[in-house]
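Read the single chain below, which is given as C-alpha cells and is the form predicted alone.
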Amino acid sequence: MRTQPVMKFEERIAWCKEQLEDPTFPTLREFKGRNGTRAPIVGNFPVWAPQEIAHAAGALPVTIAGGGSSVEIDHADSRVQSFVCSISRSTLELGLRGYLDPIDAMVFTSICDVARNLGGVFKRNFPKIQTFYLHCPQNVSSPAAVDYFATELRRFRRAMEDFIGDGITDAAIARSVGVFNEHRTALADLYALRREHPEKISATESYLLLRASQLMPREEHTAILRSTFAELEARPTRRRDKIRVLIEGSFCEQPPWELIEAIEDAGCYIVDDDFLLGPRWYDTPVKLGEDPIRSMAEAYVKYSVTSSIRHYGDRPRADHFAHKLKENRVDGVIFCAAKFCEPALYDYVLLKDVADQAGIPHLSFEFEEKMGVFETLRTQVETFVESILLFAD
C-alpha cells in the first residue's frame, strides 16, 4: 500500500478514486499479502457495525459498499431478485466473481429486509467467508434497550473470539474505541470545513476521502485527513455563486461520485449529505466507561445520527431534519435514493413535507450504481439552482 501521508492534496483523491473505482479491492489484497493470517479482514454490508470489536480483535475492519460503476450483474441475479437495491445485488456480485476472497468475515445488521436476507445468501454461497449477524434494538425508547444491544454485541464480541482463537479484552476494546472516536472526530471536522468553507474542499473530494478510510486501518486515515487540513488552509480558492444545498438519502447504496460531481458542476455547494453514513454513526464521541460494550451500547441508542434506518422513539425525526436544514444553512435539498430503498423513499415523504414548512425548495430523484449518463440530472439540477436564483433576486 503506498504511504498516504506523503502524497500532496491532487495525488490523494486521485489515489482514492483509483481505488474506488477497482472492484478487486487492491489495498485488501495487498494488506493480506502483507499481513497473512495474523490480521483477518472483517467487512460489513453497509449501513453500520461494531467496528471497534473487530479492530480490538486485531482485524482490519472495513466497509463493502457495493460493486459501484464498475461491475456487470451476470450471476447475481440467478441469487436474489432483479428488483431490489443494486448494492445487494453488486456485493453479491463481488463475491461471486471472487473480488471478496481478501475478506475472511462479513457483517450484516437488520437495517432492511434485503439486508436481513443478504447475510443468509452470503452464508449459503461462500462458506469460506465466516458470517456474523447483528439484531440492532428497534424500539430506543424502551427502558430496556441499551441493556439488549450490550447482550447483542456481546455475542457478537464472542462470536469473534471464536473466530480468531483469542480472547479480546475490555482494555482493547476501549483502545478501539479510542482510535474511532478520533476518527469520527476527525470526519466531523472535515465536514464542517466543507460546511463553512465550501469553496475549499468539494464534497466529491471530501465523499472520495471517505471512501477510502474504510479500506484501510482507521489510524493510517485519521493521519491522513489531518495532513489535509492542514494543505487545505493554505489552498488558493475564491467563493463562487452557487446554492447551499444538502443531500439526504444515500445513507447506504453510495452514488457514483461523477454523479456528486454534476450536482455541483450545475452550481451546488454540498454543505452536508448522509453519503456512507457508517463511520459518522455518532453525534459525539463514544464516552467509555468502566464497561466499553456498554458504552457502545449506549452510543448506539442514544447518540446515533438520525438516519432511515433506525427508530428514534421520542425524538421525532422530523424535529432532527428541521434541525439539520437551519444549522447547514442550506437554499435547496436534494433528496437522492438509491432505486428500491424503501426506507430512504418512505422517508421522503415525511421529510420533504418537514423542507415545505421550513420554505426551503427542493428536488428528488433516483440513482443506482450502474448509472453512466448524468447530463438529464445535471440539466434538472441546473433548472432547481436558477430558479432558486431567481426566487432570491
Partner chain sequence: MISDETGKIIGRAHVATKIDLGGAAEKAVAEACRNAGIERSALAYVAATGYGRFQVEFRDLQITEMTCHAYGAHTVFPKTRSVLDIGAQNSRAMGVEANGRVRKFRMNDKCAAGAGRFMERVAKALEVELDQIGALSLKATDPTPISSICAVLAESEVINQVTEGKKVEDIICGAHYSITDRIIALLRQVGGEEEITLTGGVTKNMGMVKTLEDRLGKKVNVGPDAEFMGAIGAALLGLRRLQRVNAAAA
Contents of the next structure:
Amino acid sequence: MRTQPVMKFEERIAWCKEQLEDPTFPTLREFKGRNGTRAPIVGNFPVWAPQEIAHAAGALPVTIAGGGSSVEIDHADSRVQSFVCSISRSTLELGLRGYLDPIDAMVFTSICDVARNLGGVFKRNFPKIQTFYLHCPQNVSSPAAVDYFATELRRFRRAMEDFIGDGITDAAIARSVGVFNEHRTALADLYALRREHPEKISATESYLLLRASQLMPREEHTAILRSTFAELEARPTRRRDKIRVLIEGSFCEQPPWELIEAIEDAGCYIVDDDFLLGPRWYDTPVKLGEDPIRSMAEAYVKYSVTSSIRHYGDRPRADHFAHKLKENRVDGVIFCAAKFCEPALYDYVLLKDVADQAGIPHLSFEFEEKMGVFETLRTQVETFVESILLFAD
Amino acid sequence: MILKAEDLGYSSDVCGYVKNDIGLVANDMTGPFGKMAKPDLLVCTYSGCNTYIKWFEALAAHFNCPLYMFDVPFSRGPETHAADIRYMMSELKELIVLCEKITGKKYDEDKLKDILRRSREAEDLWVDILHSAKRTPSPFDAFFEAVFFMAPIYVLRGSQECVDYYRAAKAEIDARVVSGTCPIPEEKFRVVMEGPPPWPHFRTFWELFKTWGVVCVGSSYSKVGGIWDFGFRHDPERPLESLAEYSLECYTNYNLARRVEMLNRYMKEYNADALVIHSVKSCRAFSMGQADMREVFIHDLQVPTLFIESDLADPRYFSKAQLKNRIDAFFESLEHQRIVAGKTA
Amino acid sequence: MYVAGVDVGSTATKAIILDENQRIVGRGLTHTGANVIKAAERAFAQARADAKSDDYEIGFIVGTGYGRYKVPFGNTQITEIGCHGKGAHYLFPETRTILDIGGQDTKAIKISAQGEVSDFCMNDKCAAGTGRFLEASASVIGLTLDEIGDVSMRSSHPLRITNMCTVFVESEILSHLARGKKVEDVLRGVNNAIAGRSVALMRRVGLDDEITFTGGVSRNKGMVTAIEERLERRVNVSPDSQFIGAIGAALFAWERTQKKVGAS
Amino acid sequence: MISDETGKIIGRAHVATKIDLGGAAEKAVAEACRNAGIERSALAYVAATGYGRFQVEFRDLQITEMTCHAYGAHTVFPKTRSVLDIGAQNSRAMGVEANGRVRKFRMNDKCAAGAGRFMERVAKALEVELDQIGALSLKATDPTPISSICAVLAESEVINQVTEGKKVEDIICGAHYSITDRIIALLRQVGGEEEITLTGGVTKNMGMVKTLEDRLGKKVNVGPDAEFMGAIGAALLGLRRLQRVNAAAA
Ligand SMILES: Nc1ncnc2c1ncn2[C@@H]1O[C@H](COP(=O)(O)OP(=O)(O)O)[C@@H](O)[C@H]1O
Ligand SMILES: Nc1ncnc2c1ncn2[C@@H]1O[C@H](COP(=O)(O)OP(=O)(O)O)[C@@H](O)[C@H]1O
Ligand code: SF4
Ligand code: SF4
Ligand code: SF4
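Okay, that's the form predicted alone, but what's the structure of the form predicted together with its partner chain?
Once more the chain from above appears, this time first in line as the rest of the complex follows.
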C-alpha cells in the first residue's frame, strides 16, 4: 500500500493476482498493523454499501466478495446449505477461519434473500464484528423512496459515529463522495478504453486491477489507474480475429479470473461486463447537492446501474440492456451467472429475449468460485465463437 | 408447469414455486383449477422474499401491464422502525391513488375499516385454534393441518366467509377436545416444524411422521402470511398503519435472530420434544440460514433437532428413502433416549 | 445363544454374529448386487459358516443398512445411523464423533457417552465424495480398491481435484493423467477432496476429541491419512471398520435378547 | 474420417481412446489412411475435434465437437434443424441453421445424469451387457421411470426395483425414459421443433432411439455413421477452411 514501490503494469497485475489468491487479506492486516484502532476497517458484502460514509468516518471501506478458489469450504457448510451461491458460503468461511479478524464492521444490504440472511448468520457467529443491515428500497418509483433511503443512510452514519466516538460532518461526507467520484471516473475511463481498444488491456487484466481495488484505499487505486493509462497507450499490440462480447450476470459473486481468461483465450474480446466492482454502482458519479446523504440516496434511487439485484420501476431493465448491446457493438452476449444466484438466473430469461430481438447470439453458463477446470467452459465458448466466425459469410 | 418454465430458460436451481406460477402463466393461464384472468395491475408485496420481485417482474413483462412494487423493509429486530412504517404508509397511499385511477372508483375508508374488523375477528379465532395445540395430546396438527386451515385467512381475509370459516373450524377443534379425537391417535412426540411442506409429496411426508406418532404443535410455515399469535391484530382505527405493520410481521420477513426466538418460544410454550427443520432447496428466503439455526438449537439451546431436505414444489428433489432414513434414525434415538432416561429416573 | 446383525448396504452387505458375551464369532461380507435378499442371505450364511454356528440357535437378528427392510429372516430393523453409533461406541467407548463413508453416502454421527445418537448429518443426495467416487477413480486409473490406498501414500505433490461428481471426476482424472501427472498425486488429490467434504460434514455435528472412522472407505489407508491430516489428529480405525454397522445391529439384537430395551 | 476434395468420405477408422489421447489419434489417422488406400502424406489438412483435440499434434485446426457434430449432421441430413449428441458424459443439444451453423446449444455440464454413462451404470447394476439393452428395452410392457437424477444413485434404485420384482426390460426402458426427459428438456431450450438428428454413441442403443421418438412423437434421424458424425463434420469444416485458405493464397 503506501509503502509499495512503483510497479510496472505487468508487475502490478501479478501483485493483484497475489492479493486475490491470498484469502488472509494481507493488505488489511497491514493496514490494521499500521493504524491500529485509530482507523476501523468496514467491510461490506458486494453492492450498495454506503462506503463514502465509512470513509468519512476515517475508516477503510472494503468489499468482501468471497474467498475465491483459494479457500476450501470447510467450516461454512455447517452454517449454510450447499444450494446457495458460493460467495455467501466462502465469505462466511473466511470469517469462521478468522481471516476476517482485521475487520471491525460488516455491512449487508437487501440485494437478495441469501445476502439478507447471511447478515443474520454473521451477526450470530461473529459477535466481534459489528453487523449492519441496510434496506435498499425497491419501490424506486415511489416519491418516498429517497427519503426512506436517506433515513437508512443516516442510521448508518450514527452507527459509524458511535464507532469512532465522534460526529461525522456533512462536509466530511461530501469530501468522501468526491474521492469516490474520482475513482468512479477513472473506472469509467478504463472501461471506455476497453470498449475502444480491447487489444490494449485484456479483460483479465482489467478484472484483476478492479478486484484489488476493493481492498485498498480509493485514493491509491485512482492514482494507480491514472498512471496505468499512459503505460497502456504505449503498449504495442495487434488486434486479433476475435469477437466482441459482453458478459452479463456476475454482478455480485465474481467469477474466477481464470474463467475470464478462458473466455478471452477461446476467441473473445470482452468489451463490457456487469461486474459491480469498485464503486461502479451508479451510472454517473454521485451528483452532490446540499445534503450529501440525500445525494447518495438519490444516486441509488435515481441512477444506479441496472442490475438484477434491484427493481427498477418504470426504467425497465430490458431497455437498458438493449441500449448496452448497441453501445458496445457486440457480436455476442455471454450470460455468466453464479451458480444458484437467483436474481441473475431470473433475469437471464428476460434479457436473453432482448438479445434475441436484437439478433445477437448468446451463450449462457453458470460458474462457481471453486471451479478449477475450465475445459468444458472453453469448449462452449469456442463453439460459440466458431458459430459466429466460421460461418460469417 | 415447472418443466414448462424451464423450457423458457429458467434454471433448475431457482425457486420451484415461482416456476410453477410462471409455467402456468405461460401455459395460457390454464392450471389444474381452470383458467385465470389476465390482470390489469400487478401489485407485488414481497414480505421478506426478493425472489418475489423477480417473479413479478417476469409476470409484468409477460402481461405487459403495470407493476406496483410494494416495498416491505426487512425486519431487523423486535423494535419497529418508525421510518419503515412511514415509508409503507406513503406507498399505500400511492397505491390507493393508482387503484382509484384504474377502477374509476373512490377509495372508501369505512369499507376498509369494516374489512379490518372482520379480519380481526377471524384472526382471534385462528389464534385460538393455534393455541389449542398447547394441550397434550394436541387436538390439532399445527403444521400438517394448519397449512390447510390457514388458507382462508390469507386469501379471503376480511370477508364474512372467512369469519364463518374460522368459526366452524374453531367449533370442530372444540369438539375434538371434548371427544378426545386427535389427528395423531397415539401422540408420542411433539415437534415444532420449521420450513414449508413438500407440496407434491405432502401425504407421503406426513405418513413418515405419523408412523412415529409425531404431532406438530407449532410451525413457522403457518406464519408466512402473518403472525398473530403474539398479539398483533389489524386495527380498524388505524387502518393503513396496521396494514403496514402487518406486512412487516410475516415470518419470512423476520431476520434469523427473530426466527430463532420465535421457534424457541414455540418449543417452550407448546412443550415440544424436538425441532424439525425442513430445508427446501427452492426457497432461499426460508432455507438460507437454516443450517445455522440448527447449530443454535442443537449446540446452544440443546434442543434435539432433525434437519431434512427436499423441496416445496419440485418433485424431483424429494427422495422418500432418504427422508425415511433420517426421520427413522432421529425418532429411533429419541425413543431410545427416553427409554434410557426412564430407566435411570 | 447367538445374535446377529445384518447390514445391507448399497454396495456391500455385511453380517456379524455375536456370542452371548458380545464377542464377534462370525463375519460375512458380500457384494450387494442386484438382489438384496440374496445378498443378505449370502452374507448371513457366510457369517454362520465362519462362526461354525450351524447347530447354534441365532436368538435375534437385527437388519440395518439401506436394505434393512429386505432382510427376510430379521426380527426387526434399525437405521444404520443408530447401528454405526452403537458399534463404534462398543469398539471405542470414548468416541463421540463418528464418520462413516460407505458406498453411496457419507454420514457424520454424534453420540453420547452411552452410545446413543444425539445428532447426525448426512450427505446422500448425490454420490459425490463417497466410496463410489473412489471406486470410479480407481477404475479409470486401472487399480483395484486394495491398491489405491498404498499408491496414494507415495504422493509428494497432491493435485487439486475439483469435480465432485462421480462421473465427471473420471474425465478430470483422465485429463490429469494425459498431462503426465503421476497416478499417486491424482489419487491423493481425490482423497484430499473427499476428506475435505467429510470433515466439513463432521464439523456440523461438532468435532470432539475422539473420532472413529467407519464404513468400507475406512479400509483405504490413504483416506485415513488424508482425514487425519485434515483434522490434524489421529482417528480410530478398527480392522472391522466395514462391519461396524453390522456389529451395532448385532449389539442391538443382543440387548433385545437381554430384554434391556422393550420391543418397539 | 478422410474426405476427398469434393467432400466425399473415402476413409474411416475407429479406435478406443485410452489415457494416451494423442497416440489414439495417431492410430486412428493411420488406419483411416489405410482404409482410404492413400498415403499419410496425401493428407492436406487435418481438423481435430472432440475432447482431446488439443492433443492431436499434427492438426491444422481444432474445432469443438459441437460445431462438428452439427455440421456433420447437417451434411448427412441437410434438413436437420436440431442435433442431439449423447455421449458417455455429456449430452448436447444444438439448434442448427440452414447452412450448418450452430445457432444455439445446451449441454449438461452440471451433472452427469442424462448422458450415456447413466445407461452404462444401469446396465451394470442389472448385470446386462451394454449392447443388449437396446433390444431388451424394446420388449418392455410396463416401463417404470427412475426417479433418482444421479447416474450413480440410480444404480441402487434399479436394484430396488429388481427386488420388487420388476422386469429387467421394464427397468431399462424406464431408465431410457428418465434420460429422454432430461434430453428433451435440453432440446427444448434450443427450440427443437423441426427435423432432429441424433448422434453419438447412444445411437447404437435402439431402445433409447425409440423412447426418444415416442416422447417427441416423431421420427428422428439416425445415420449409419452416427458415431462418426463429429469426425465427418471436422473433415468437412476442415475442407471448407482449406479451400478458403487456398483461395486467399491464390
Ligand atoms: N479393500 C478396500 N480398500 C479400500 N476401499 C474399500 C475396500 N473395500 C471396500 N472399500 C470401499 O468401501 C465402499 C463400500 O463401503 P460400505 O460401508 O460397505 O458401503 P455401504 O454400507 O454403503 O454398502 C466401497 O465403495 C469402496 O470404496
Ligand atoms: N453397443 C451399444 N449399445 C448401447 N449403447 C451403447 C453402445 N455402445 C455405446 N453406447 C452408449 O454410448 C455412450 C458412449 O458414447 P460416445 O459418443 O462414444 O461417448 P464420448 O464421445 O462421450 O466418449 C455410452 O455411454 C453408452 O451409453
Ligand atoms: S451471488 Fe446472487 S444469490 Fe448470491 S448473494 Fe449475490 S446476489 Fe445473492
Ligand atoms: S418465499 Fe420462498 S417459495 Fe415463496 S417465492 Fe420466495 S423463494 Fe419462492
Ligand atoms: S451424476 Fe454426479 S453430480 Fe449428478 S447426482 Fe450423481 S454424482 Fe452427483
